[in-house]
Structure formats: C-alpha cells, structure tokens
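The chain below stands alone, shown as structure tokens; this is the form predicted alone.
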Amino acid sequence: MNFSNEVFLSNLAQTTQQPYGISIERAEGIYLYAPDGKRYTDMISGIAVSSIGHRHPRVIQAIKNQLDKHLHVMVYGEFIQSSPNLLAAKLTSLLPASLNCCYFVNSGTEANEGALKLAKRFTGRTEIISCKKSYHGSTHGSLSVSGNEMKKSAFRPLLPDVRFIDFNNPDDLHYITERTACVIMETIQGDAGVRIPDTSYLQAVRKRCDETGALLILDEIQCGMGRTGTLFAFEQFGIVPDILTLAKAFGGGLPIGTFIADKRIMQCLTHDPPLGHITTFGGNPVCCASALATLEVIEEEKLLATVEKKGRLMEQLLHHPSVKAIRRKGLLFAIDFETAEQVNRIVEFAKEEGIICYWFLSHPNSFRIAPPLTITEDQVREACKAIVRAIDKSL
C-alpha cells in the first residue's frame, strides 16, 4: 500500500467499508486518469456532477478570470458582487417568470434545507409531505424528508410532522391539506432507481397544492441541468414548482447549490427573524463563475439537442439477456439485474474494463449510468461494448 492509499484509508473519513478505491491524478472530458496512466471512462459524471465533462475549457477560463478578481469577501447577501449577480440573471432568464429569485448555497442538501425553511416560514404551517423511496440529502432536515428508513434510523429523532406518500400514486394526494406547508419531491426519483412519474400525476400534485395553499418544492439536484434532455426536468411535465432546488451539475465541478422561488416568497427570509437563512460561503464568486460558464456551455454548444438521441442509442446497446429492466430519461439510467451481488460484480468488472459505473444505495439491484452530456456517439458505443463485456463476465 502506498502512502496516498494509507492516508485515504486512515486520515480521511470513510463513507463505507468498501470504497470504490481507484486513484485519480487528472481528468479531462469524459475521462479520468490514474497515476499509472490507466484511463477510465466516467459514465456517472461523478454522480451527475460533471455533466459537461471534466475541466471544460470554458469553465476553467471563467474560474481563472474570477481568481484574478477576488475570492470570498463577505457572507452571503451583504456585498454586491458581479459573479453571483450575473449567475442569478442568467439562471432566472432560463426559468418561468415565477422563479425569479435565487438563494445560492453550497450543496444540494443545503438547497433543500433552505427550501424547507422557506416553505414553513412563508406558509406558517409545519407539516411537510415527501415521498417514499425519495432522497433529498444527508443533513438532518433533508434526511428527515428522505424516504429510505435504512439511512435514517440511526439518526433519529429527526424533524417532526413529516408524512410520506407513495410517489406516482394519485390516490395519496388527499393527504395534502391546509395543514401542509409544502410537498417536496424529486421530479424524477434518482436514488430509488430512476422512477419517472406520469405527467398526469405531477399535474395533479400541482393542482392539489394550489387548492390547499401548500408550496410545491421540486428537487432537481440530480435530474436537472439538462440530464433528461431539457434544462429542467419539470419542463417535460407541464408544471412549474413554487420552489426549485439545484446543485450537482449546476456548478460545473465546483460546489454550489441554489433554491429558487418568487421574490414575494423569498422575501420572508429577510425579517421576523432577519437572516432567516444564512450561509457564509453561499454565492462564492468562483463557484458562481463556474456555474455561469456551465449554463453558457449547455446553451451555446446546444448539448440538450443530442441528449435523447444518445440516450436511445445507449439503451439499444445495453440490452442484454440478463437485464431485467432499463429505466431512462434522457441520459439518466437505471439498469436492473436479478441480484445486488450481480450488480456489484458488474461494477467491479467494468472498473477492470476502464469504465466507471455505480449502484444505487436505495435500489441495489440496479446500477446507474449518467455520462457527461458531451459524450460522443462513438464514445457511447465504445463504453457500452465494455459494459456488455462486464455483464458477460458477471454471469
């Protein structure tokens, strides 16, 4: 074991007893490179983060330009800075008119924490409704509204007054009442294994929230930023949330999240009490510059136009006799197999083939694929051949 491995295992906190455990020295485009030169194709984008590839030149230049100006100068919300201003202007220009005010934070879970606080503060209500099998983050509030009890039980007590309903089941919508502050749901459930709702269901959720005065929070931390073929997944369902949360791919590789709402809603965090939500590093100017460049790359390189075509090609190439099901929206995949053990074998054999794929913690007999949107059709073919070889080896 070399020194770097010793440090990784001894001096860095571990999240599991079996980390993925490859060493990475550099990254470029869809590829990661080990110190010995071995190349890996990143078919999960660092769990839906590097959606325009690693170290996109436009993003790197934007970061360098901001570094020459300034880094952190003040906690969120006090100083006027061009980088977050430009990002907020660009982001809201791409959203429906009612999503016109951004609060920039550091991560997806913090975006959801802020969204939950905002909904409770604005409505004056306490009940939160979420969905079974959902995942919204690992901090206490976000964990409280996540639907996987295995991840939660060791950390109780969590937030009170949280009710869980079945995702994509309109029969449960009567649980949304005048007591409900908000309904929080992923537009497409990610960690549950890419669960795609019916359009009629999401429209019924929107209607029920309107009838009861509950706010609808859509968590697009994993499925947003073009992953499904539109910049925001909710665009495909004919609804608009009251609050939208983004992170992961939003930063182009740097840590940033946001919750977005109408200004009249967001304004309630400024009083009774003031600093109703506050973050030291939220709106970090370097992260905002990276996020702005990411939005510009998606737009100017017309990446959304090819997502569905590449997704269909990949789905065709990954059909295999041992595949039980493929669920896909754009370039977000869950591929089901008979057992979790087979999935683990596939992931390990894919690693040997130089392919990075992964599993879902909440649906262990599936493995995930979510490659950079910049992947070419030739790269899709090459990667899928290697994945099929890994599936064959797993049998």
Ligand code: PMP
Contents of the next structure:
Amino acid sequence: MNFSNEVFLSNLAQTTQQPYGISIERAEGIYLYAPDGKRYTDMISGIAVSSIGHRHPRVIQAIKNQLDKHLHVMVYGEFIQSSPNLLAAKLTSLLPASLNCCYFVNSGTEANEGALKLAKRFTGRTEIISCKKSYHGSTHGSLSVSGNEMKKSAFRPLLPDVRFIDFNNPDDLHYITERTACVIMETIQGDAGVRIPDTSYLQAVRKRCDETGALLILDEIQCGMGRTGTLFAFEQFGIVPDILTLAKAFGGGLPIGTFIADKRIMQCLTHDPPLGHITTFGGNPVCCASALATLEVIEEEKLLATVEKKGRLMEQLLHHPSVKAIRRKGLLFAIDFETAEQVNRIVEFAKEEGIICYWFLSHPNSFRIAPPLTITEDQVREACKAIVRAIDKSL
Ligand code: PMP
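Can you return the structure of this protein in the form predicted together with the ligand rather than the form predicted alone?
What follows is the entire complex, opening with the chain shown before.
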C-alpha cells in the first residue's frame, strides 16, 4: 500500500468497509485518470453530478472569473452579490412562474431540510408524508423522511410525525389530509433503482395536495438538470411542485443545492421567527458562478435534445441474456440482475475494463448508469461494449 492509500484508510473517515478505492489524479470530459495514467470512463457522473462532463471549460472559466472578484464575503441573505443574483434570475427564467424564489444552500440534504422547514412554517402543520424506498439525504431531517429503515434505525429518535406511503400507489393518497404540512417525493425515485411513476399518479398527488392544502415538494436532486431529457423531470408529468429541490448536477462540479418556491411561500422564513433558515456558505459566489455556467452549457450545447436518443441507444446495446430488467428515463438507468453478488462482480470487472458503474443505496441487485449528458454516441458504443464484457465475465 502506498502512502496516499494509507492516509485514505486511516486519516479519512470511511463510510464503508469496501470503498471503491481507485486513485484519481485528474478528470476531463467523461474520463477520469489515475496517477499511473489508467483511464476510466465515468458512467455515473460522480453519482449524477458531472452531467456536463468533468471540468467543462466554460465552468472552469466562470469559476476563474469569480475567483478574481471575490470569494465568500458574508453569510447568506445579507449582501447583494452579482453571482447568486445572476443564477437566481437564470434559474427562475427556466421554471414555471410559481417557482420564482430560490434559497441557495450547500448540498442536496440541506435543500430538503430547508424545504421541510419551509412547508411546516408556511402551513403551520407538522405531519410530513414521504414515500417508501425514497432517499432524501443523510442529515437528521432528510434521513427521517427517507424510506430505508435499515439506514435509519441506529439513529432514532428521528423527526416525529412522518408517515410513509407507497410510491406510485394512488390507494395511499387518502393519507394526505388537512394535517399534512407537505408531501416530499422524488419525481423519479433514484436510489430505489430508478422507479418511474405513472403520470396519472403524480397528477393525483398534485390534486390531493391542492385539496388538502399540503405543499408538494419534489426532490429532483438526482433526476433533475436534464438527466431525464427535460431540464426538470416534473415537466414530463404535467405538474408543478410547490417546492423544488436541486443539488448534485446543479453545481457543475461544485457543491450547491437549492430549494425553490413562490415568493409568497418563501417570504415566511423572514419573520416569526426572523432568520427562519440561515446558512453561512449557502449561495457561495464561486459555486453560483459554476452553477450559472452549467445552466448556460446545457442550453447552448442543446444537451437536452440528444439525451433520449443516447439513452435509447445505450438501452439497445446493453441487452444481454442475464439482464433481468432495465429501467430508464433519459440517461438515468437501473439494470437488474438475478443477484446482488452478480452485480458486485460486474461492478468489479467493469472497473478492470476502465468503466465506472456503481450500486444503488437501496436496490442491491441492480447497478446504476448515469453518464455525462455530453457523452457522444461513439463513446456510448465503446463503454457499452466494455460493460457487456464485464457482464460476460460475471457469469
Ligand atoms: N435526494 C436525492 C434524490 C438524492 O439522490 C440525494 C443524494 N444521493 C440526496 C437527496 C442528498 O444529496 P446530498 O448527498 O448532496 O446531501
């Protein structure tokens, strides 16, 4: 073991006993490079983050420009700074009129924490409804509304008054009542293994929230930012949430999240109590510059136009007799196999082939593929060939 491995294992907190554990020196586009020069194709975008590829030149330039102006100057919400202003203006111009006010935070879980607090404060209610098998983050509030019991039990007590309903089951919607502050759900469940709801289901959720006055929070931290072929996944279901949460790919590789609502709702964080939600680093000017450049790249390079075509091509190329099912929306894939052990072997053999694919948090017998949206069709073909070789070896 070399020095850097030893530090990684001893002086950096570990989250699993089997970390993926490759060393990375630099990254460019869809590729990661190890210190020995080995090249890996990043078929998971650093878990749905590097959707416009690693170190997109436009993003790097925007970061450099901001570095020359200023870094952090004040906690969120006090000073007027052009970087978060420009980002909020651009982002809200791409959203329906009712999603006109952004609160910038530092991560996905924080975006959901803010959204939950906002819903409780706005409605004056306490009950939160979430979905079984959901994942919303690892801090106490987001963990409380995540569905995987195995990940939660050691950390109880968690938030009270949380009820879980079946995802995509209209029979459970009667649990949403006048007591409910909010319903939080992923538009497409990511870590449950890419679960795509019926349009009629999401529309019924929207209707039930309207009838009861519960706010609908859609978590698009994983499925947003073009991953499914539209900038926001909810656009494909004909509904608009009351609060939208984004992170991951939103920052183009720097850490930033946001919860977005109508000003009428968001305004309540300013009084009773004042400073109802605060953050030191939220809206960091460098992260905002990176996020703005990312939105511009998605738009100017017309990335959304090719997502579905590349997704369909990948789906065709990944057909293999031992694949049990493929669930896909755009370039977000779950590929199911008979056993978790086979999935582990595939992920390992793919690594040897120089392809990074990975597991889901709550769905052990499938692996995830979510390549940068910038991947070319030739790169899709090359990567899929290597993945199929890894599947062959796993048999
Ligand atoms: N929501 C969803 C749907 C996610 O996939 C994730 C991260 N996997 C989160 C929330 C939490 O985001 P973060 O890790 O940035 O806190």
